[in-house]
Structures are given as structure tokens and as C-alpha cells.
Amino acid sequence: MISGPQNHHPLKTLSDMRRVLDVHGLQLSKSLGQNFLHDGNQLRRIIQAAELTSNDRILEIGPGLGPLTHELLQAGVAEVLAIEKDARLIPLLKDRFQSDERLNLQHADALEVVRSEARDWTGWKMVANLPYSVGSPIIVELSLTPTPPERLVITLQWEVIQRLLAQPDTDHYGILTLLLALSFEPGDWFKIPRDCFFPVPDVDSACVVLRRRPTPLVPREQAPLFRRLVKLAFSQRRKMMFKLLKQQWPVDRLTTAFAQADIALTQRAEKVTPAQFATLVASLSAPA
């Protein structure tokens, strides 16, 4: 791992968070998902997976008091693009890491930002302890870019996490699962005990790490369409799929499809894997 200037000083403890928070009157907001990550174990493991080098460019949504973004930098990566939408944390992170010419602080909303930005995420890394309020929207979108980060290494609760790592024919498999698979692949994953949070959130934790993929799933000029499909198959899940599409496709058109997705006009769309929703969708984009 390669080391960085060492001109801002970590969060090494509960104890010091606290005194942080005290120091500059805050109070931390429900509304926007914050629990702060202050365990330096779970940090390291965090940055480790994320198997990071000096030419690394960093997107950080949410780094809150900037426990992570501290240790991104000591990684000595070459940038770290941090957004943060609470307006009252940015004076404090700007007071942290002023010297810091590396680290590019916006006050934004983040998932406006990844909607409405065509930024060409090639060379890029997600590394972050996203809000869990709006982690999911954040990583379809970023999912659905047609240039998405070379890998995200992200926390969220630990039912998403369920969610990104399902296999067909099981309980979590679903929307979610089958939008990320269009740029990504799960790899590793590590769960995060509550009490490393703060406040102690409600919900259990894990970090994941999702590699993209090197070809996407569907060519990116059918990402939509995949995504009208996957939602309209499981808008009723104990429904068989070919009924629920026959509301937009004629019905020769999807016995085709499904014949050469070998999918059984019975199915359910739970029971149906990612290739051959791929497959579906290639056969419904090609002329009639």
C-alpha cells in the first residue's frame, strides 16, 4: 500500500467522534442515514478491500466526520472525490483536510450527482459507507452508467447486501439483484458488527466488494429496456412472468423470446437467471 502525506489526524476512537461532534454542536440526522463508522479495524479491512494504488481515483459518497476519507488518503490513492449533502459537516471537513490537495470536496446531493452527470467512471473506485436512505438508487444508477467504476467497495445494511449477493430461486433475489449484474460481479463481503457505528444503528451491517463486470451483462443501448423488463416480471413475484409481460409484448413475440431464453411459459421470474434475462431482452430488441 503506498503512503501519503500524513497532514490530518484520524478518528481513532468512539470517544474522539464524540468529542468532534460535541465540539461543533451537531446532532446527527436520522433522515439522511447517518451512522458513522469509527471502528479503525473494520476501516482498514474496508481499505484493504478495496486494493487501492497511487493512481486510484476515489468517489466517497457520504464521508460524514471522514473517518474513511482520512484513511483513503493516507493510502496515498491519487484522488478522492467526496460528496457529502449535509451542509454542516462541510466546514469541518474542509477544516480536516485543508492541506490535503487531493481531496475534492462538493456539497451535493449524491445521487443527483450520479443521475445527472455523464462522468466517465473508467479508472474510478466507489470506497464508501453510504447513507443507508438512498444507498440502493445510488448504486443502480451508478450500475446503469455506460461507464461505471472499476469496482465499488461499499457498506450498507445487511439485507441489501443479501440483496447484491442472491442467487435465483431464493428469497433476496429480485429487482436490485439483477440491475447491479448488469456492470457487476459480488465478490467478497465482510460483516460489520452495530456497535461500530454511530449512533448504533437498528439494522445489521457488511461491506461488499463488486468488480465490473468485463463486457456488461446487456449491450448499454438495451440497459433500458432490461430494466422495464426485470421490473414489470417482478411487480407481482408469485405471478408466472409471461403473464405479467404480456401487458407490453405481443404474445408470439415473448414464445419466441422465452423459447430462446429456455424459459418455461410457467416461470417465475425469481426462478429466472441473469443470462437469461439477458437473453430475453436481446431477443425482444431485435426487429420483429
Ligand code: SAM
Second form
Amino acid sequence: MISGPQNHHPLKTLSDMRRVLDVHGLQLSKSLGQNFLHDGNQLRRIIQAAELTSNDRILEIGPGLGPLTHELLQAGVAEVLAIEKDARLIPLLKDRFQSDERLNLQHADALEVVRSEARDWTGWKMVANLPYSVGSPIIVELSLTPTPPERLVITLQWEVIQRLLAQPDTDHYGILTLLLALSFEPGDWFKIPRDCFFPVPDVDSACVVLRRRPTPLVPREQAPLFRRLVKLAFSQRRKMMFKLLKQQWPVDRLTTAFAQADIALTQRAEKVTPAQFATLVASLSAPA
Ligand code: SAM
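Moving from the form predicted on its own to the form predicted in complex with the ligand:
Every component of the complex follows; first up is the chain already shown.
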């Protein structure tokens, strides 16, 4: 790992964190998903999973008190764009990292930023302990953008990570799996024990690496159709996919598309692979 300036203090223990919260009289907010990570080993594992280089530009959503921000800057990355929604944390973060020009701190709702800004994320990695309430929509937005980041190293609730890792014909396989598969392939993951967070959350968490595919699952212009089709296909899991899709596509076009994708007309969506969905969408995108 590369090294960088050491002008801000780490925040790796529960007592460090409690002290900072007490000094500033901060009550953590459940609705903002404020379960802060205070375990040095887990922070190190997250940083290792990011495989950082000195050229890396990092998007960090929800820096909180900045434990991960500190490690990222310490690792010598080129830039950290940290977006935090809680106004109370902005002065703390400014104070903590003010001397580091590589940090671009924005007070904003990260979901609005990724939705509204047509930014080219190609040279970026996202490394974040995400706010759990908006974690899924944020990563879906990044997967749907024409120029997604090269890697996401994200901590989320285990239930969501299972959906990102899911194989066809399993309970967790569904819309989220497929929308992320548009741009990313899941790699290594590890669980993070609940007591590494303060306050201790009521759900399990894990960190996963998602790498950008060398080529997207479907051409970018077909992504909106892919999204529409997958949402309809999974709108009633127990129903045959053909019957659901018939609501929006003509039967003869669907029959041809199912044959091209080698999908039985009686199949449920949960058994259809990402590659089969891609073939279906290609077929339905072709001129009639
Ligand atoms: N990175 C810190 C850590 O690891 O200890 C904090 C992680 S905490 C799980 C999630 C953070 O996201 C909180 O600081 C919270 O205020 C912030 N947050 C919540 N919703 C947000 C949003 N829509 N946009 C940006 N930040 C948000």
C-alpha cells in the first residue's frame, strides 16, 4: 500500500468514537442509518479490498465521523469525494481533515447526486459503509449510468449483500441481482460482526467487492428496457414470466424472443440467468 500525509487522527476504537460524539453532543440518527464503524481490523480489510493506487479517485458516501475517509487519505489516493447528508457532521469533518486538499467534502443527499449528475465515474472507485436505507438505490443508479465506477467496495446489510451475490433459482435472486449485473460482477466478500458498529445494529452486515464488467451485460441503450422487463418479470415471483410480460409485449415477439434466449414459455423469472435476460432484451430491442 502507498502512504500519504498523516495529519489527522485515526478513529479506530469505540472509546475514540464515544469521546468525539460526547465532545460535540451528538445523538446518532437511526433514520440516517448512523451505525458507525469503529474497528481497526475491519477498516483495514475494507481498504485492502479496494486495492488502492495513488491515481485512485474515491467516492465515499456517508463519511460519518470519517474513520474510512482517514484510512483512504492515509493510503495516498489522489482524491476523495465524500458526500454526507447530516449537516451536523460537516464542521467536524472539515475540522478533522481541513489541511488535506485531496478531500472534496459535499453536504448533500448522495442519492440525489448520483441520480441528477451525469458524471463520468469511469476512473473512480466507490468505497463506502453505506447508509442502509438508501444503499440499494444508490448502487442501482451507479450500475445504470453509462460510465460506472471501476469498483465498488461497499458495506451493507447482509440480506442485501446476499441478493448481490445470488445465483439463479435461489431465494435471493431477483431485481437487485440483475440490475447490478448490468455493470458489475461480484467478487470477494466478508462479514462484519455487529459489535464493530456503534450503536450495534439489529441486522448483520458484510462488505463486498463489485468489479465493473469488461463489457456491460447489455448495450447501454438497452439498459432502460432491461430494467423495465426485469421489474415486470419479478413483479409476481410465482407466476410464469411469459404471462407477466404479455401485459406489455405482443405474444408473437415474445415467443420468438423466448426461443432465441432458450427460455421455456412456462419458466418463472427466478430461473432465468442474466445472460438469458440479456438475449431476451436484445431480441425485443430489434426492429419488428
Ligand atoms: N462511514 C462512516 C463509518 O463507517 O463509520 C459512517 C457510516 S453510516 C453507516 C452512514 C452515513 O451515511 C452516516 O454518516 C449518515 O449520516 C450518512 N447518510 C445517510 N443518508 C445519506 C444520504 N442520502 N446521502 C449521504 N449521506 C447519507
